[in-house]
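Only one chain is included here, represented as structure tokens and corresponding to the form predicted on its own.
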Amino acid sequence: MEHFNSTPLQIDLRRHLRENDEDRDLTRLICEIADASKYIINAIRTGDLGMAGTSNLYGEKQLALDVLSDRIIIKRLRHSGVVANLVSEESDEVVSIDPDNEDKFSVAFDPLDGSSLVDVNMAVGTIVSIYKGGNLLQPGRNQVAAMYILYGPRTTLVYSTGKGVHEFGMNSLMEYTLNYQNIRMTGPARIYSPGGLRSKYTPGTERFARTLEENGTKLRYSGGFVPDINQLLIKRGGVFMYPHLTDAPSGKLRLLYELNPMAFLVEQAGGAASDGRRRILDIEPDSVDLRAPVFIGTPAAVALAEQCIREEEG
């Protein structure tokens, strides 16, 4: 049985947004980010893979491609005419463009998630979260759109404006055309992608992982958040987790740049996302660098994770 609809028509991204009656400025913003990705994929294919010699806010060494991708997206957003504020995972401050204009949008983004995988030729991606107005410190449920772009064997773009989840592929002319619309996650979790050291799992997470394995769930983990979430969506189910660890109770992934946009997309596809105790999209951020654990994917699997944590850890 087909669980999401493919299309033989060559519908491009802008046309798809127009036909779904999206706000004109939001359409422009999404298309600006799509255009920026064309320069990023070219940089990945041809650029210097060496270190840039700088560190980001979190003390992680930046690859040259991180810096370049960040600059490409910021330049496009600055000149889009529709952005109030923006913040990048690679920076330490909000960039204010028209901060008091509530008719514009604020954007949080990770310009090149998984960039350490580039030099070993594994898939990486860009993740974007969009809010209306100037406030970036809102719960993820208030997002008006979220998207990611996967730079793999094929370059694909997945977006949602709250009207389903749709995938576009980059063609030979570097145009994004519709592959699938209204992607839905159905069925049990046949695959799982576990981040973090198993030896540092808490009792609830360990029980959850063991239960999945006893039920025949196969481990499929790339080390990249974008390809692993994309795998869950395109395979129509599964679960990704980067849990709270004994030495890192807040996990690793950041709420604004990674968890909120992916949770929005997965929920729009019929999935669920939790920090183990509460819905990711209900978390109230108090800073741009807030981290949280995550269990995201098929609703039954996410509910099982919450049950294991509740029963083992109180």
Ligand code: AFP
Contents of the next structure:
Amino acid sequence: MEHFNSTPLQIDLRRHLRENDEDRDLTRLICEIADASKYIINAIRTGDLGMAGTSNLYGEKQLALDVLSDRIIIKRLRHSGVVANLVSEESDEVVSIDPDNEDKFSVAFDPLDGSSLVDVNMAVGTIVSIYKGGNLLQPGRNQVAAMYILYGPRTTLVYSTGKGVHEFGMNSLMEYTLNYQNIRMTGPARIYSPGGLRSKYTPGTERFARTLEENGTKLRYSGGFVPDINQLLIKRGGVFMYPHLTDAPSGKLRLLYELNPMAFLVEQAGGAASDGRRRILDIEPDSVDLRAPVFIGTPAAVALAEQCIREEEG
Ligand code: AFP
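Next up, can you give the form predicted in complex with this ligand of this protein, since the form predicted on its own came first?
Entire complex below, previous chain first.
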């Protein structure tokens, strides 16, 4: 019996990039990261959860998986031949590979976002932000691509190069094949993901959360940024927030590694992303470890958050 590796209708990641006339080096970079995810999947499924003992820039103990995932991606990027600089949420400095080559790409990534969820068997992800040239301190609107890989019950990969948002699923041969292309967040916000302690919400955010609940919006929050954002995209609507808090005015999430790539993807799907007052993608970073508050998802919900904050907090 003849065995098809894949049905004729299945389009794999590399073919999708080529059929969209993507830059050859950018295609190579995206596919290198997709390949790296296969080793991360193996590490998650079989790896040691013991504490690695080292700490990252934010003083958080690094799980072995964090460190291992970081090394897997850095090794692939270092030898890809298309990277100028890279910086990881796990490391504390920019890794220069071909730093002055403006024809190459710079990459900011979180190798395993939500890693503290692995030991309770909840979904985690890799988040990647890609810029042209050597400068990593650019506003997110300058990204040439963003992507994430979601390690959940299924492994899925979502990417955009500015021509829409596309989701791929990993098949039995560990190939990424197209599930949906040009995903659009056209629906209303029927779900919301409220990060941070409610008791620490400022008046504007508190009013926003209360309004959502009064409108019957359902709370869905996993504690993992990648699955929580993915849910908004695949359900075509909803809103995620990790707001400014009374004891943390910049919120928790990192601009370069988490907010910029997700804001790029969500905007490409017709959504919006704000820090409560301005567009996330317009923030001019002055350091790699910048944090910012975030309201991201259905445009009407993000606009409502900004209105509540403006009216309650000036
Ligand atoms: P870790 O990567 O340290 O587990 O943090 C995950 C995260 O940055 C993001 O994935 C979640 O949206 C957010 O933190 C959850 O934060 P809380 O645990 O404070 O809800």
